[in-house]
Every structure is written in C-alpha cells, then in structure tokens.
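A lone chain, given as structure tokens: the form predicted alone.
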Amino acid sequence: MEYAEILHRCFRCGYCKLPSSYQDLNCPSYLKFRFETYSPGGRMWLLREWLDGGIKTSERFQEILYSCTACGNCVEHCIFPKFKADLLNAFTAGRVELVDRGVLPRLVSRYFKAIYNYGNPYKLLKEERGKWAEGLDIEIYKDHEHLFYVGCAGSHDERGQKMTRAVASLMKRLDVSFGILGADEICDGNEVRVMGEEGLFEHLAKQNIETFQKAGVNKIITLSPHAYHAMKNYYPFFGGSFQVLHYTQILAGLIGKAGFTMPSKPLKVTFHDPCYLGRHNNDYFTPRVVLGAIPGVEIVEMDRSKVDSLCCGGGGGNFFTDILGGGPDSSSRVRAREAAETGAEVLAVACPKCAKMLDDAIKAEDMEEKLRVMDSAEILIERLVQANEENETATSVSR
C-alpha cells in the first residue's frame, strides 16, 4: 500500500483530534463514535495491523476507514511535520487497497456503480443535469469567458439547486461571461478519488478534460469547493491545465463595485468554512470578503473557524453514503448549535454539500425559527428584494 511506511510513525498523541484551542473534538468520526479506532491515530494503527495480517477485512474495519470525512483537521494539527501532510493520503491509500481487494461497504459500492453508469450518484439521466437552469436564460457554453461547472449536488440535490440558481443569477446580474455544459456535464470525481477508486477518477477526469478542451474552455468557475479542489490540483496530472476559480473568488472582486441598494435592517451572519476551500486550499479570506462587501452584513465568528473549523460531516463521500451517520453528536448538529450560540440569524456557507448537511442539522435541532443556512448569493439576492420592498413602501407613503 502506498504511504505504508508512515503508519508506524504515529504514536497517537491525539492532537489530530483537536482544534488549536484544545477545547473541543474536531475530528468528525471521533466526535461521533468516541472510539480511538475512529480517530486519525487509530486508523494509522489499524491500517498497519491490517497490512501485517493481524486484522481481518471486516465490515467494521471498512466502516472505520470510510467514516473519515477527509476534512484535513488531522493534517492541520498533527505535530509531526515530516509526515503530517500525508495522513489523508495514507487513509485514501487504505481505501484504494480495499477497492483493489474488492471488499467495500455496500453503500460505497453502490456509489461507484451509480457514477460509472450515470455520471452522477443520483442515478439520474444526463438530460436532467441542466434542468436547474430552466427559466434563468443561462446559455450553453460557447465562446464565453468562463465555464460554470455546477457539479452533482448543485445539479441534482434540491437544496443544491437553490444555491446554484442564486449563484448563476447573481453572476448574470454582475455581467460575468459564462455558460454551462448542461446535459454534457458529468461528475468531477473528487469523492471518487478520496474514496479510493483511482481508475474511475482517472476516467472521469480525462472525460471532463476532453469535454472542456473540445469546447475551448480555459477558465472554469465551480460551485463546489470539492470540484474546485479536484480540477485545480489533480486534473493537471491528466493534461487538464485550466484556470480554476471557486465562485466566491469571482464574486469577491465584483460585489463591492456593484453599488447595490441594500435594506436598512442589519443582518448578523456567521460563516462556516468548507474544508475543500479552507484547509485543503488555504482560502479562508475570499468568502468573508464577499460577505463583508454586502452592506449591512455583520460577520460574527464561531469559536471554531478557519483552520479550526468543524467539518459539516459531508466530505469523504459521507454526503452520499452516510456512513458517518447523524444524531446529536454528529458534526453537522454540533456545528449548527455552535452557529446558534453566536447569535447570528444566518449560517453562511460556500458549498452545496455544506448547505444540505447544515440545513438538515438545523431542522433536527429544531432551530428553523432562529437560524437559516444561506450562501452569499442567496443573502445578497434576498437583501436586494428587501431593499426594493422598502423603496416601494417609502414611495407609496410619500404619495
């Protein structure tokens, strides 16, 4: 197994489970299950013993490997610089080994089959891919400056579609030149890669790269940080060199110059850092620039933010397989409670998977009356509507 040589170096000091304040548990699977085997150090020990033949390939072993959300907290807070960067690589390599041996959790196997057969995990036909854009007058990509790559969750998940429509509508309003692939778009493959199916990831990457190159794409805007990560950091290995931007990176330079009229009522917002934009790509700044450029928005930080942010629990394929599961100790519900403690009215996100995970968590916590999940585009569009209503009211009164 690749990276097997680093497994023995971990002596399970435990820093990988914590944020920098050492006040909370920041590893989603350890937070949920509280067994050492579900911590990064425990997985290192298990993988080593499994490779040495001391542990059999049981369902429990598979569950432990696939409960990791690949959030990167362990990489951020491990105190051993010589191997910390490869912690997640080792866990992915363990999954690759399971794939090669043909022993996978049933839900993981189903996920791979759906991606292979349909190009998406929802098992929907390709004609469904661009239906989110109906009524928005979004053009199919042709000589536009940017390709807007939406991704599986943004195309097919109901919550993700709302976010996609808001982002696309705002980009049109800001005169961003972009088109979409519609029915020709397929999965970016990031979760496939993290879940250990290297061959399928290569197939998806090469197919996407071929599609992009044939269309003449040079610049890509992604809705999801997961797609952003894959296309920016892994597609170049397969000949796909594009300028890849997350949508907040486009909005950051435009919103402040737009001169929108905003409502008089202030709005208190707290921001949840998506793992694949923050820890994986070190961009904690841009989404806050976007939120800060919206007049009247006050940003209040959670105790855990930026490098210490608690993952929503949807990474590593768990958004689709739900191997990590729910309950009061799930990271999404813990995160919802933490957001509510700030006194914010809105929990802002920058990822469709985070939007869905945290939306469900707020419902489970019965907080719908006090806290909403919104992305920056949804916030801005709502406030523009509120401003128009205020102006109409003021005009009617003056008459």
The other form holds:
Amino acid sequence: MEYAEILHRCFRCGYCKLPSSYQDLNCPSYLKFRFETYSPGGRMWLLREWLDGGIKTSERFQEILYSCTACGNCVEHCIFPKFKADLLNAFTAGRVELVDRGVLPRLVSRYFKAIYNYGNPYKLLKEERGKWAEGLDIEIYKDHEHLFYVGCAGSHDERGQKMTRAVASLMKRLDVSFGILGADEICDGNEVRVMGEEGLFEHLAKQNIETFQKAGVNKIITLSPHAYHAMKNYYPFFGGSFQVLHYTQILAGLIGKAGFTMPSKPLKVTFHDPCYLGRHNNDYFTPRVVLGAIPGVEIVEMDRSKVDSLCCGGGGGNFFTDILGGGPDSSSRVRAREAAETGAEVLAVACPKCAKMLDDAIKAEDMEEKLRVMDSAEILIERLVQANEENETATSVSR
Amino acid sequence: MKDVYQQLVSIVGPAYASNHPEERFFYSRDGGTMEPREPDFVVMPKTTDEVQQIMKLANEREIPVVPMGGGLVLSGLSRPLKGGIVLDMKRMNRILEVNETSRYVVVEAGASQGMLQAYLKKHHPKLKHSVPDAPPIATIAGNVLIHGSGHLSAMGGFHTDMLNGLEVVLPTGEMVRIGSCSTSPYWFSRFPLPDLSGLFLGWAGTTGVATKIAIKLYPNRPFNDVIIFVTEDPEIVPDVIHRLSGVAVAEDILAWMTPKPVWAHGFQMLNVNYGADSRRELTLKRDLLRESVSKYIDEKVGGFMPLPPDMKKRFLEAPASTLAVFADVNKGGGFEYVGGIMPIELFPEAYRKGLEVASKHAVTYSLGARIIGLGHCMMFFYAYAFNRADEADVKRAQQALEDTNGMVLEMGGIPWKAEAPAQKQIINKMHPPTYELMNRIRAVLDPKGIMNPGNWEVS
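For comparison with the form predicted alone, kindly provide the form predicted in complex with the partner chain.
Full complex below, order starting with the chain above.
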C-alpha cells in the first residue's frame, strides 16, 4: 500500500481531531461515532495493523475507512510537519487497497457501478444530464470562452439544480461567455478517486479530457469545488491542462462592477467554507469577496471558519453513500446549529453538496423558520427580485 | 459474554458499545511502550446514571472496568490488564458551570483541556485554568486524577491542589460527591470537610470513576512574557529555582535540557512565564525575577538569553504543541517519559543520571523539570523517543524507562503516573503499613476487585 511507511508514525496526540481553537471536535467521523478508531489516528493505527494481518477486513473496518469525509482537517491540524501532508493520501491508499482486494462496502460498490454504467451515481440516462438548463436559454459549448462544468449533484440533485440554475442565470446576466456540455457531460471523478477506485478515476479523467479537448475547451468554470479540485490538481497528470476556475472566482471580479440595485433591508449571512475550495485549495477569500460585493450583505463568521471550518459531512463519497450517517452528532447538524448561533438569516455555501447536506440538516433541526441555505448567486438573484418589488411599490405609490 | 454486551448496549445504546476487533485493538494500547492488553468491550457513557448502571452490572458480574480519558497517559494506565470494559468517558464532555467571582469551573469528566480553554477564552476571557503540556484533547479530569501539573503550577501547585470537588461513581455503583458540593450548591472548595478526594487521586482508576470535577480558575492577565535563564552548571540550578520561585510572581517555571538543537546542548534552560495587568507591572515583575538571580549573573555563571519573537511566541503557547513532535524524532511515532516527582535539590543528580541512562541505552532523549509551587518540588521528566516500527528501539526505550524509574526511586524521588511494573517498584520501597492501608481502603471501596485490576498490585 502506498504511504504505508508513515502509518506507524502517528503518535495519537489528537490535534487532528480539533480546530485551531480546540473548541470542539472537527473531524466529522470522530464527531459522529466517538470511538477513537474513527479518528484520523485510529485509521492510521488500524491500517497498519490490517496490513500486518492483525485485524481482518470487516464491515466495521470498511465503515471506519469510508466514513472519512476527506475534509482535510487532519492534514491542516496535525502537528507532524514531516508526514502531515500525506494523511489523507494514506487513507485514500487504504481504500485503494480495499478496492484492489475486492472487499468493498455494498454502498460503495453500488456507487462505482452506477458511475461506470451511467456516468453519474443517480443511474440516470445521459439525456437527463442537461435538463436543469431547460428554459434558461443556455448554449451548448462551442467557441465560448468558458465551459461551465456542472457535475453530478448540480445536474441531478434537486437542490443542486436550483443552485446551478442560479449560477448560470447570474453568469448570463453578467455577460460571461460560457456554454455547457449538456447530455455529453459525465462525472468528474473526484469522489471516485477519494474512494479508492484509481482505474475508474483515470478512465473518467481521460474521457473528460478528450471531450474537453475535442470541443476546444481552454477555460473551465466548475459549479462544485470537488470538480474544481479534480480538474485543477489531478487532470494534468493525464494530460489535461486547463485553466480551471470555481464559479465564485468568476463572479468575484464581476459583481462589484455590475452596479446592481439592491433592497434596503440588510441581510446577515454566515459563510460555510467548502473543504475542496478552502482547505484543499487554500481559497478562503474569493467566496467572501463575492458575498461582500452584494450590497446590504453583512458577513458574520462562525467560530469555526476558513482553515477551521467544520465539513458538512458530504465529502469522501458520503454525499452518496451516507456511510457517515445522520443524527444530532452528524457534522451537518452540528454545523447548522453553529450557523444559527451567529444570528445569520442565511447560511451561504459555494458547493451543491454542502447546499443539500446543510439544507437537510436545517430541516432535521427544525430551524427552517430562522435559517436558509443559499449560494451567493441565489442570494443575489433573490435580492434583485426584492429590489424590483421595492422599486415597483415606490413607483406605484408615487403615481 | 454475549449477554454482557447486550446489557451494555441496553445501557448506552448500540452506537456506543463495542466488542468489535477494531476497538478492542485500538483500546488495548497507548502511545507508550507498554505491551497491549485487549478489552472485551469499549463503552462510551453519556450520563452519570449510565456509568452507575455499567458499574452495577460490572460489579454483579465481576467484570474489570478501566476508566479512560484522553488516553494520553503514555504509561499504559488505561490498558485493561485483565480484560473487561474500557469506559471511554469523552462523551461526557459538558462544561456545567463557571463561577467568575469564586473562580472555579465544574465540568463533566470527559471535557477536554482544549475545550475548556476555548470556552473560557470566548465566555470568560479574564479567567484561565492551568493547562498541562499534554495535547488539548487530554481530559481535565484525567489529568487531575493522576496528579498532573501545568502552566500555572508555579503559582498553584499540582493540579490536584487546584481541585475543588468531585462526583464519583463507586465500583459498587453508588454515586458520591466529594468536597463542598456534597453539602452546598457551590463547588468552592474541598474543605472544611474531611477530605475524601484522596480516595480517588493518584490511584490509577482503581477506586472509582470520576464523572464530574470542579477545578480552580485563575486570572488570565492581558500582558504576558517569558524569560529564560541559562546556565551550564547544574549545581546552581536548585538555588536558581529557589530564588526565581521565591519571588512568587511566576506562573510557570520549566527547565529543559536537550541535545538538539545543537546550540542548546549542555545547557540548562529555565523558562519563567509570568503575566501582569499592565506593561508597568510586567516590567516590574521581570525586574524582580532578574534581581533574584543577579548573584549568578554577576558571577557570570548564568544569565538570561535573548529571545527572538517567534521563539518567545512558542514559549508562551499553552499547551506547547512542539513537545509532541518529539515523538517523530526517530520517525517512529513514539515517546514515553518518566516524570520523577522530587525535591528541587536533587536537580543536579537527576540531570547527571538522566544523561547516564540515555547514554547507556543509546536512546534519543529530552530532559526537563516543571517546578511545582514556590519551589516546593519538581516533576523531573526523562523523555525517550522510539520508533514504533523497530522492536529493538522500543525495547531500548522500555529498558531506559525501567532503569530511570529505579534511578528516580533510588535518589529519593517517586515516579509519577507510573507504569504497572514501576508501581511495583514503588510499593517495594513504600512503608509497608502504607501499602497495607491502601489495600484495606481498596477492599472497602471495591470488594470484588473490578477497578483497573493489575494496578497498584504486587503480583
């Protein structure tokens, strides 16, 4: 197994479980299950013992490996500089080993099969892929400056689609030159990679690269930070070098200049950093610039933000497999409660998976009355509508 | 044993009771050198009531129970030497009460050091507790129960000295309150009642399970500084400690001696941390500390070293995260230490003999001493790093630790949170009626001998 040589170097000190402030548990699987075995240190020690034959492959062992959301909190807070960068790589390598030995949890196998057969985990036919765009007058990519790559959750999940439509509508309004692949778009493969199916990831990456190259794509805008991560950092290994941008990185330079009229009522917003934009790619600034550029939006930070952000629990394939599971100690519900404590009306997100996970968490916490999950495009569009209504009311009063 | 598992599940719920090989493997060992010992079950209670139910079951069925906090003791005290149940207490982690005026906090036994630090910083920024140099996931209760010490120990003594009260579940399942909380709604002190806390402090979990604990809080001063006295003459260190601590302004005095970095080799460094409410007060305290050791500065056998800002920042950090990094010196994920509690006059001998042991066993070492109270005693630590993947290296460290325990006892010190074999060494040196009294007390509290058996035992 790759990275096996670092497994015994974990000292079990537990910094990996915490944020910088130490205020509470910041590793989603440890937070949920609480046994030491579900912490990053637990995984290190168990993997070593498993490789040595001391413990056998079991459902429990699989659950321990696959409940990791790959959020990167452990990498950020581990205090051992000489191997901390490879902690997640070691966990991924452990899952690769499970794949190689053919001993996978049923839910994971099912996920891989769906991706292999359908190009998406929802088992939907390719014709369904671009249906989110119906009525928006969005063109199929051809000589546009950017390809807008939507991804599986943004294409097929109901909550994700809502976000996709908002982002696409806003980009159109801001005159961003973009087109989509529609039915020809397939999974980016980021979760496949993290879940250990290296071969399938390579297949997806190469297929995407070929599609992009044939279409003459140079610049890609992704909806999901997960796709952003895979295309920016892993596709170059397979010959796919594109300029990859997360959609907030496009919006950041345009919203401020647009001169939108906004409603008079201010809006208190707290921002949830997506792991694949934040900890994995070190961009904590851009989404806040976008939110800050929307007139009337006041950003309040949660206690855990930026490098200390608590993952929504949807990473590492858990958005689809739900091996991490729900309940009051699930990270999505803990995060929803933390967001509500700030007094914000909106929990802003920049990832369709986070949107869905946190939306569901707010429902489970029965907090729909006081807190809504929205992405920056949804916020902006809603405020434009409100401004129009205010304007119309003012006009009719003056008449 | 299957019915025991089912009963544990019915007490804590299926999610928090395990007899899986994965948990049995992980909870059989800690980060130190002691041999693994597998539990039959690992259980995570959420309430005192659940702990009571578990203890009643264990007592009835005569199943060993080992309470565990952060699991960071390193000397193997939470290994279940005779199997049974490991009680992982970390789900009981609420901070229950902070009394700002009388400066105390009441927490559940699984609350971590880091969690309390963050809570105080946010809600009571003028207060702090004494933070040990264990990682922040270490529990407050676990550290107090083993007689820990920390960043306010020069001011407040052992963490046990900072204890105001306890809630404990006895091995037979009854819950008792110790200290003022037994008689009053306030957890302000252990006194003036008969001090029963001694029945549970330093016993390595052999007398009961602490479920709540109250500790003293201290002023968190806005201005803080550290100065470092350096000498290469260990003979003067006891007097230097005596003088520095005698000024009674230091919050923490910590000696450290390591072969690396190279510039530190052969020197004895004494970090003195202190705080103040104003810059003027801080300067005054610094001058008082400097003045107390001016004799040695004048004689040119010691002095205060200049500190670059990044180094100063590191020395003001609590806990000092760099200490755990020592575990990776041999690229091997392990270190363990002997903490010898001893009078400060033993410093030169403790230092010399530490070097001898390290040299004899060819182990990577780091030595140091935390001063307890106004120089009333010290916890002299001998830390040895080892490579967990190299059996011979682990064995070397183990031998060095064993020799060190013997050496500490021979000098007149007592190993702190001693491994089970070192406990036997202590018992062998102990006044026999004292050990007999310990056994009589334990027999009363734990008639069936279920609490962490194998500890504080001769055989």
